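In structure tokens, one chain follows: the form predicted alone.
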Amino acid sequence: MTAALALRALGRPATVVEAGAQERIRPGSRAIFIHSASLMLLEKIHPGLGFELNSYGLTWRTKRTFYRGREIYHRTYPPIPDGVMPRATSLPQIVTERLLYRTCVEAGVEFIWNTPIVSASVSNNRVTLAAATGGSLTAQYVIAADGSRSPVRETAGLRLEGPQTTNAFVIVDTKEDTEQPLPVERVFHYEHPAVDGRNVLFVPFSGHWRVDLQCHPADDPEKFSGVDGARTWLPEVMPEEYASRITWVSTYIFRQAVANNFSDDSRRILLCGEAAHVFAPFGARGLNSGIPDAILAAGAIDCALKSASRSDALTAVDHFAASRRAAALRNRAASNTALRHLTSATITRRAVHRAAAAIAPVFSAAGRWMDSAPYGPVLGEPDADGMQY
């Protein structure tokens, strides 16, 4: 959708073809982090979107982090004022969806629904969507954001490449008490002693808490995962009611992997999001950098169209493909770094985790370094296209 708006506010025409159906709901907290840059590139090519969505979301000023129960680090940030952009903002991935699906209806976006898509094949300069209903669609180009297991990157020709991660997590929704809420507080802890010595984090997203629980290498994720598997843990790390309000569980092993091109041979099939790149989401670097791939896709294919040459054109998906995966790259370096310092795998880094710790409260760096680590390296300087992501 992001895609359709930005070729929208190009004047180009967009069409989504989408696998469900209109009413479907992506249920549990997917995407809840959007960053400051991401909601500013939404307000770019769709003036009042990126403020809309950042009134719908909460914003947490104050982050934590304990090891072993004993805090080690803490940090509040200063009021936001009136009319500026937070940092971030969190909100469940629906309420995101519902507001840019509104948004593209009115931009003029057409919508095609319960249209699996299972193949692409170029031809005569034009792409053919195979569908599994078994009619077929055909464009100049198409923008492939259909998913970590995309069936137009696979027939395109193009692949993920990486590994997936050892470690299982569990990842659980529970709704806020709002009679007696909890403070709004990004919360991290290293070796939490009620769960035997398990990383847990805590984020809060409107009208809900996310806990992740990282298991341990030996754990059988699924003790620890269901409705059932959740309530004999999630009692333990907070207030007893909030097992009982528990809306979501999930539980993963985490893919850190990067497609071997953002576009085909004919350059004619584009990737964008997950189709492009898959990461684990410490430091929400998945859906943050999903969005200024589908911008600068649009941008591409616009460029594309104008170019008086083909030469021209390809030249134009090519800087998006070269310079989308440079930051994809990037990305999952960052990732890779955080998943290092959470699995704790080698007794070294054990022993400069339990360092940092115990000089925390005499050197602040070492806290904030312990606070920081579990979600990569910031990513703060911006690429050729002035993208962070």
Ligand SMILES: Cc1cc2nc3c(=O)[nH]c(=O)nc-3n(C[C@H](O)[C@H](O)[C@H](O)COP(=O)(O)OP(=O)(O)OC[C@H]3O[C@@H](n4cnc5c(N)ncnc54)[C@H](O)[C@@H]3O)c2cc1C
Contents of the next structure:
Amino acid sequence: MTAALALRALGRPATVVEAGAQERIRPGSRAIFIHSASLMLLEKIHPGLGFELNSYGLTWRTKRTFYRGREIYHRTYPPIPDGVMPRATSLPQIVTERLLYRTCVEAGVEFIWNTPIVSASVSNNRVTLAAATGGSLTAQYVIAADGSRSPVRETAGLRLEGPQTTNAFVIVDTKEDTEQPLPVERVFHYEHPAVDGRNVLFVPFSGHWRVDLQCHPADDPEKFSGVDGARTWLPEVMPEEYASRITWVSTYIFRQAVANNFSDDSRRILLCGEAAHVFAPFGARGLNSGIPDAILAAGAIDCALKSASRSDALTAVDHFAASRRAAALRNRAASNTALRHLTSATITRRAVHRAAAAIAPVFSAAGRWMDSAPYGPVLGEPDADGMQY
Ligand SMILES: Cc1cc2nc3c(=O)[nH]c(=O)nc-3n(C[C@H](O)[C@H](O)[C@H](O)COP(=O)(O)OP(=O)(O)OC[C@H]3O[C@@H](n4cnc5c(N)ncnc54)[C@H](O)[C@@H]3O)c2cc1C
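Could you output the structure for the form predicted together with this ligand, given that the previous block was the form predicted alone?
Expanding to the full complex; the earlier chain stays at the top.
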């Protein structure tokens, strides 16, 4: 939908072809953490959109980190003045999708629902998409944003490359108690003593809490998953009533994969979002990098359509593919660093964590490092295309 909006902003027609039904409700909160860089990009393609999205979200200003039950880091950011975009906003992905959908309709994007695409092929400078329903569609360019299993990517001869990790994470959403809400703080626990030393992350988002439990390598994740499984451990780490307000439980083993190319040989099919890359969510780099993918893909298509020669058109798409693949590799490296920090159970790494936690009260850099490491390296400068993710 971001790509479609970006195309409309450039005055191009855009059609979204979706396998699901218009009235479907996708489960779970998924991408709750939207960075300001993404809000500003949405603002650019549709003035007002970034600020409106932010108005549905919640911005936490305090973060705390604990090691074996003892606080080792605490920081509160100053309040955000009215009219200023915060560092990030937190809301369920379904709210983001609903707002994007409404904006797309207003901007004149066409939607075709209940149409799973099974293959893409290119001939005579046109892409043909074959649908499972029997029909087909053609276009000069196709942006494949059909998720990690992307049939468009696979039939265009492209593939995701990268390892599956082994550690399991159980992710629970539970509704906030509106009468007696908990403090709006992001809290990370290394080796939480109430759950046999498993790591636990709490992130507030509008009206809810996301609680991530990192299973031990020898755990059977099923034991901790499902609503019944989550009810065995959630009351150990949160007030008891949150166990009766669970809205979603899911278990993940994350893959860290990037497509071998972000466009096909004909440069008529461009990959975006999870069709192009999948990362572990630490550092929130999935949707936040899907947005720049989509905007640059739309820009490349616009440029290709305006090109005086075929070779200029190819160059525009090649630039998109190289730039976004490089960004995806950077994002994967960053989430790898976070994942290694969280999951490597080597004696040395655990000793480093123990030592950093011990000196954190007198050496604040150690506490700061323990606080930030689970999310990967801090953002660098934007790349040559002005993108941070
Ligand atoms: C637990 C969790 C937490 C996360 N947290 C964050 C976060 O805080 N911040 C962040 O930036 N990212 C986060 N992410 C990642 C984020 O959710 C994804 O990056 C994002 O959903 C990818 O969007 P997408 O549009 O590429 O793919 P999807 O959201 O998978 O959408 C693909 C769409 O294509 C449709 N489709 C699939 N196949 C076909 C077909 N054959 N034909 C037609 N349509 C098809 C699907 O129905 C769907 O609508 C998180 C993910 C998870 C699982």
